[in-house]
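Next up: just one chain, as structure tokens, the form predicted alone.
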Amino acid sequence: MTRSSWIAAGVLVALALAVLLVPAVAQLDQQLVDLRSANRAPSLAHPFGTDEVGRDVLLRVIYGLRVSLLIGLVAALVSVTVGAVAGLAAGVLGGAADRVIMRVVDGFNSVPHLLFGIFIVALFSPSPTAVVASVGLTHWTTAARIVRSEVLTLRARPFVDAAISGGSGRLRVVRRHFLPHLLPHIALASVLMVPHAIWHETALSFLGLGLPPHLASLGNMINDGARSLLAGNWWASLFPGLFILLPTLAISVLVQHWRDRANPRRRSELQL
């Protein structure tokens, strides 16, 4: 691995410790209001500073990743799980499915994804379930494209034609030919996903429509500390857009490193 691909892992180590240990071992109330010590800057007994109602802006920050990494890894699992179903079956069955499959994915793909998600979400009261199926609902179609080309790739294969030949059925196809071959990219594809779906959360929550306001996230503390930019506390929107962007730069540094060693004819190549 290379030194930015270490660094990228300890930030990503370093930030599933924080949200895994810290409420558990500083026993701390993150909705804890004391208006004594309402918008102070960062110091040594607040990091990260206080936001409006003195709430301390590192202990929120760090519950809010929680959440938002938790919803962004439901959220992927379900976008990736109903595109590979719908990428798979398309490209098993072929014909009539995969044509009416694929302009479903059409039509979806039609609709900026921010404004289907927010009406999906006008649909339900907010909560993190209806940010899970905005995400799910709207992000799907990019696996279900890249599942059904790596299919149609798979049956062009010797190895398949001789399967069917030999009698093999489309399911006994599917488990033992197509699946090991998938997995990898759904797996890529899964780990993708985490990051667009965060960013997608915060922007929901960050309007208003994502998670209820009483529950800490990185998008709804952006948007609370939105109000106090004009009296200059900077920190209670900076704190939490950094610890959007960490983990977004150190996925995409390791999954830029995954892709290099899947592929070393590419990464040769940009070593010239």
Given for the second form:
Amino acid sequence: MTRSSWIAAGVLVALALAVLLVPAVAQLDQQLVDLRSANRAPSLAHPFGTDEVGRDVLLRVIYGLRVSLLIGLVAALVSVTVGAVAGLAAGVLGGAADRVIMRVVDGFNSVPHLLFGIFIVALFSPSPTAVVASVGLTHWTTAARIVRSEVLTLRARPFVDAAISGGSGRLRVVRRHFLPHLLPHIALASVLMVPHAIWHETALSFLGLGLPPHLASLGNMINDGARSLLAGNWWASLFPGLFILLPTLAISVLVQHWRDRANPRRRSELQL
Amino acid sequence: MTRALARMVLWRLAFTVPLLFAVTLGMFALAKASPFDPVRQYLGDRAVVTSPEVMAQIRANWGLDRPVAEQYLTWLGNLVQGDLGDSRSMHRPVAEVIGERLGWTLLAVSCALVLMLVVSLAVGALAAWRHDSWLDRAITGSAYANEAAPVFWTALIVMWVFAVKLQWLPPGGLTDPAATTLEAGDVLHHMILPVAVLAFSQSSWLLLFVRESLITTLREDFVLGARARGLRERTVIVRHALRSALLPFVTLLGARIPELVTGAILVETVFSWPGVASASVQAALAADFPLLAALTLLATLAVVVGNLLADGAYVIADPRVRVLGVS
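What would the structure be for the form predicted in complex with the partner chain, rather than the form predicted alone?
All chains and molecules follow, beginning with the one already shown.
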């Protein structure tokens, strides 16, 4: 592994530990409002400063990351599941079903994702469910495309012919011969979907269309911080944003590393 | 060439019309499934004191008591005839709201596009030329970081640095709050930050693409040939390598319209730029279906037209497509 992949893995492990352990051992309450220490700049007592009602930004960032990560994971899972089922159906059934499903995919892709998400959340009042639904409904198309194209190449493989000649039905071929080959692709698609889903959650929350404002989520915190930004309090929105950037960057570095390993020719040519 | 182009345009248009119908149907279905009651929305606090008879009257006036299919057909018919309805949050016709704001969005987005193209071509070519140096690593590193950073956050940080800390540029809006007339210089001054942030946020993928594509092209025989003929390094890169490396880029640019729309929504909101993209957020916050639906349709149309232009440009740019036809 290269040095950057080690750093990326370290960042992810550290963030995961922080998200899991800090709420268990924290002395302070992240909801604690302390107006006497509002809008404090970063110091030893509050490494990331305090927000406009005196809540510790560091503690809230960790809680926010927890919420955003959870929403991101669920949304990624929903969208990849929907996409995998659609892609599998298109690839296995073929013919008219394939054409219809792929036209639906094209249709969903021609509406900008964030706008579509905004549309859904606006009509179903902001809530975690609406956010998950809007991310799931807009992002399943990527997974559907990947799964379909994999199924199409799998169909031509000799072991599938052998299984069918041996009397396997459609369901058995899918379960025993397609799914084991598809799982790595589906897993990679889900990993790549998580930062995307987190981005969407934070963008919607930032616009005031995501999670309820009292909940510590990274998007809500950036939105809260934006209000005091004009007064010069940069820390309340800078740090939550950094905690969106860090995991996203770490995941993309790791995925890049994984792809280079899977495709050594490209690595030797480009040394990305 | 014209025949190939015409055939492709016709083929695409044949898909566009059903697509737009499907989008209207989808939006209408979502609106009907939504728990929001447009009449209560319209009345606001007055809904508590309004008698049920009056509310039923409004409902009838708006045609909400009709069967769902009939409501959809009426709405669609109006849309086709160019009647986009009335915005419930801004209390004005939707067409008027869009007409007033579309120009500002187009101005900002097109300036951002030009800036993004120029900067990422130059910087991407620089990184490829100095491949594997510290400069290249710094450029690609910041491009990846930029890709990972949410654009609304970048916008806020930029706003803090340039508008709050340095006070070089205004933090948002279209004109000075004290200004009574629209002056070009004032608008230009307010436009710098949103345009720069939008261009910067969209530039990293293009920059990385130019770099990667150029690195591969620089290994090709014709580049070696050009160098062997003693051409200047600049001529080799700009005239020979870059030209061939940029071929797939026209299609990529067209396919990036959705991201551009997304970026415009967030950047316009942060800098309170009075364009159509920020109007969609205001419409969403007020659950203003007519305005939101019209803006969603507009964005879909922009995506479709973007794809069409990209494919058209490809036909013109690549002689192989012209001769062998569109696959």
